[in-house]
Every structure is written in structure tokens, then in C-alpha cells.
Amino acid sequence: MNRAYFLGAGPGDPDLLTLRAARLLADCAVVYAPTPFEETFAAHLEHKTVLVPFNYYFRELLDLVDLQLESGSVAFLVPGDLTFYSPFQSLVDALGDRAVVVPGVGTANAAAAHLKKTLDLPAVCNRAILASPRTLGDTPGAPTMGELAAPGVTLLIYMNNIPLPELAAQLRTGYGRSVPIAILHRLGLPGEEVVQGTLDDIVGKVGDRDFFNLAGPDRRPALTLVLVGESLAAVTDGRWWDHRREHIWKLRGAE
């Protein structure tokens, strides 16, 4: 049976594609690649039919994939990963056993690696929350970004549609003070920009750059991730390491 492979493609950097995904992609003659992945993955897409999935209505796309699967397997390059805010779940469900999902390096993972930070750092952050004001706004009574923010929380904000001054004010209310914030725009793609600061100075550092595409004519969600919380600036010594060495790791080694 030919398969439709949904390949986690991370933020769009082809170097972050897993070995399994690269092997499966090489065997597919038809690839669905959201913009700008058709450019960043160009070396992997030579001599293939490359289509943009968002150019089709759902039923139209499903019928086309059904037809293509008669001749061979098909690949979808999934932005980030299927895990969070992926529009491909309905296709995976409709294709059933013919769909195979291959995990990739999600954008949150790539962002943490870029910043060289553990987002749930012990004694600094006790939980990490992924959220989007766009999806929160779909549900009456859903919490605001300010209500999700709190001391000890690292927030990862996808598809932000709140003007940065308003977002920073909401977050400052939740945290009760100014904390570190990082804005990662087009991470791993041409035009990448990363701006780091605090809730007090980030608006001035960003200036008039429209990282969230709030002024654009199509208002599409921008390829921008926001991370905020104390863990972004925390510096730790070796005490936590030695505590675990003494009370956990050493005991395991003795078994």
C-alpha cells in the first residue's frame, strides 16, 4: 500500500529533517510543501512534483491525494511538527491507515536550542505552557495570555495576534514584574531575526518591525514564536547536578 507521509519539518531548516524523514521524502515523487519550504528544501525536491497544500479546499485536496496514491507514496512537509497547532490532523484522520506521521524537530525545540536554554529549569520554572491567543480567542471564557503568565512559568506563544505593547502589558501583569522575553522570527529560514529583552524594553527593541504580520493585507499568522519567562535568563551552577548525582544517578549505577 502506498502511503501519505506527514514529515515533521521543523521551522523549515532542512538540516533539522530527521534521517527517517529524509529517506521517505527521497522515495516520494509528489511532495506538498507549504511556502517557503519549497525554497528551503529545494535540494530535496529536485525532479519532484511540488504542490502547496493550502491552495486546495479539503475535499479537493483529499481527492487529489487519493488519485496520487494510486501511483506512489506522497509526502507532506509539516511545519514544525504535527504535535502543536497543525492544520493537517483532518487529513491524517481522513486517510486512516494510509497516513504515516514521522516526528520532527518542532519549532519549540529549535527555539530552545537557539537560545541554549532549558525551558523547565528546576528551581526556576515549574511548568512550560504552549498557547496561542488566536486559538484562545476561539473559546468563550478562555484565559488571556496575562492569566496564563505567572512566576515560574515559561510561556511559548504561537501565532500571536496581539500588538506587542498590549502583549507585553498583559504578560507583565501576569508575572507581576518584568521578565525576559525572546521573539524568534523566521527561525531557521532566510530573513531570520531574534530579538531578546525584557517585558519593559522589548517594544523599543522591536521598533516598527511587524513580526506578527498585524499590518499585512492578508493577516496570516507570521512565522514568529515568542518565549517568555525567568528561565530565559537564569544561570545555574552545579549544585543541582551534584544533588542528582548523589541521590539518583549514583544509586542507579549501583543496581
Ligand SMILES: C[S@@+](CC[C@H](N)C(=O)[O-])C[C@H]1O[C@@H](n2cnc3c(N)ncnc32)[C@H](O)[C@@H]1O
Contents of the next structure:
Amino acid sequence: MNRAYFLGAGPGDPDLLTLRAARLLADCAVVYAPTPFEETFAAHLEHKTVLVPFNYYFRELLDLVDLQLESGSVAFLVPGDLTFYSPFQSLVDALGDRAVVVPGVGTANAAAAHLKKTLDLPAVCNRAILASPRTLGDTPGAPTMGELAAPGVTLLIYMNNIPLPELAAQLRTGYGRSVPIAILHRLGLPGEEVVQGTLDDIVGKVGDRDFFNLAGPDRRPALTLVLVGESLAAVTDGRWWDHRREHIWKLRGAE
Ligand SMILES: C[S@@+](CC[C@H](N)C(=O)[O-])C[C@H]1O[C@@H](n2cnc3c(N)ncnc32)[C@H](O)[C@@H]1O
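Please show me the structure of the same protein in the form predicted together with this ligand, now that we have looked at it in the form predicted on its own.
Then the entire complex follows, led off by the chain already shown.
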């Protein structure tokens, strides 16, 4: 049976494609690639039919994929991967057994790698929360970003639509003090910019750069991820390593 492969494509750099995804992509003559993947993956898309999935209404797209599956397998390049905030769930569900999901490098993973920080550091951070102000809702009682922010939390904010001064103020209330923040714009894509600071100085450091597409006519969520929390700047020594060596690893026979 021909398949529709939903390939976790990573944040945009084709070097982050898994070997499995690269192999499956090479086998598909039809590829759905959201912008800007048709550019960054150009070398992998030569001689293929490349379509933008968001140019179609759902039923139209499903009918087209049905037709294409009669002649061969079809690939979807999934930004990051399907785990968080992927718009492809309805297609995966509708295609049922014909859909195959291949994991990839999520933007969260690429951000942690860029910062060279684990986001859950013992004694510094005891939980990480992924959230987007776009999906929290604005009904009375809906949680705010400020309510999710708290000491010990690393917060990953997708698709932010709150102006930065307001966001920083909300987060500062939640954390109760200024903590590190990183704004990671277009990771792995042309135009990549990363600004690191604290809740107190980030607004000045960003200046008039519109990292969240809030000023212009393009209201689509920007390719910008925000990370906040003590773990971003924490430096750890070898004590936890030795603690684990003594109490966990050694007992399992690691010598
Ligand atoms: C619809 S969500 C898709 C997330 C994706 N499924 C993932 O695994 O990363 C889109 C949001 O992900 C983040 N994002 C996606 N690609 C990014 C990139 N290359 N650089 C920074 N943030 C990115 C941004 O917050 C953007 O608004």
C-alpha cells in the first residue's frame, strides 16, 4: 500500500533530517512542503512535484492526496515534528492506516542545542512547560503566561502573540524576579537570530525588531521560540554526575 509519510523535518536545516526521513523522502515523487521548506530542502526536492499544503482546504487536500496515493507514496515535511503544535493531526487521522509519522528534531530540541542547555536541571529546574498564548484562549479564567511562569519552571513559548514588553512584565510577575530569557528566531533557517538576556533587559536588547510578526500585515505566527527560566543560564559542576555514579550507575554495574 502506498503511504502518506509525515516526516519530522526539523526547524528548517535539512542536515537535521533523520536518516529514515531522508530515505523515505527520496522515495516520494510528491512532497508537501510548507514555506520556507521548499527553499531549504531544495536539494532534496529536485525533480519532484512540490506543493504547499496550506494552499488547500482540508477536503480538497484530502481528495488530492487520495488521488496521488493511487500512483505512489506522498511525503509531508512537518516543521519540527508532530509532537507539539502540528497542524497535520486532522490529515493523519483522516488517512488512518495510510498515514505514517516519522519523528524529527522539534524546535525545542534545536533551541536547547543552540543554547547548550538541558532544560530540566536538577536543583535549578524541576519542570518544563510548553505553551502558546494563542492556544491558552482568552475566555475568563483561561490561564495566562504569567500564571504558568514560576520559580523552577522552564517555559517554552510557541507562536507568541503578546508584545514583548507585556510578555516580559507578565513573566516577571510569575517568576517573582528577573530570570534569563532567550528569543530564538528562524532557528536553522536563513535570517537566524538569537537574542539572550533577562526579563529586565530583553526589551532593550531586542529593540525594534519584530520577532513575532506583530507589526506588519503578515499575522501568521512567526518562526520564533521563546525560552524562559533559570535553567538557561545555570552552570552545573560534577556533583550530580558523581551522585548518580555513586547511587545509580554504579549499582547497575557501570564501572
Ligand atoms: C505551528 S508551531 C509548529 C511547531 C513544530 N511542530 C515543532 O515541533 O517545533 C510553529 C511555532 O513553532 C516555533 N518554530 C517553528 N519553527 C521554528 C524555527 N525554525 N525557529 C524558531 N521557532 C520555530 C515558533 O514558535 C512557531 O510559531
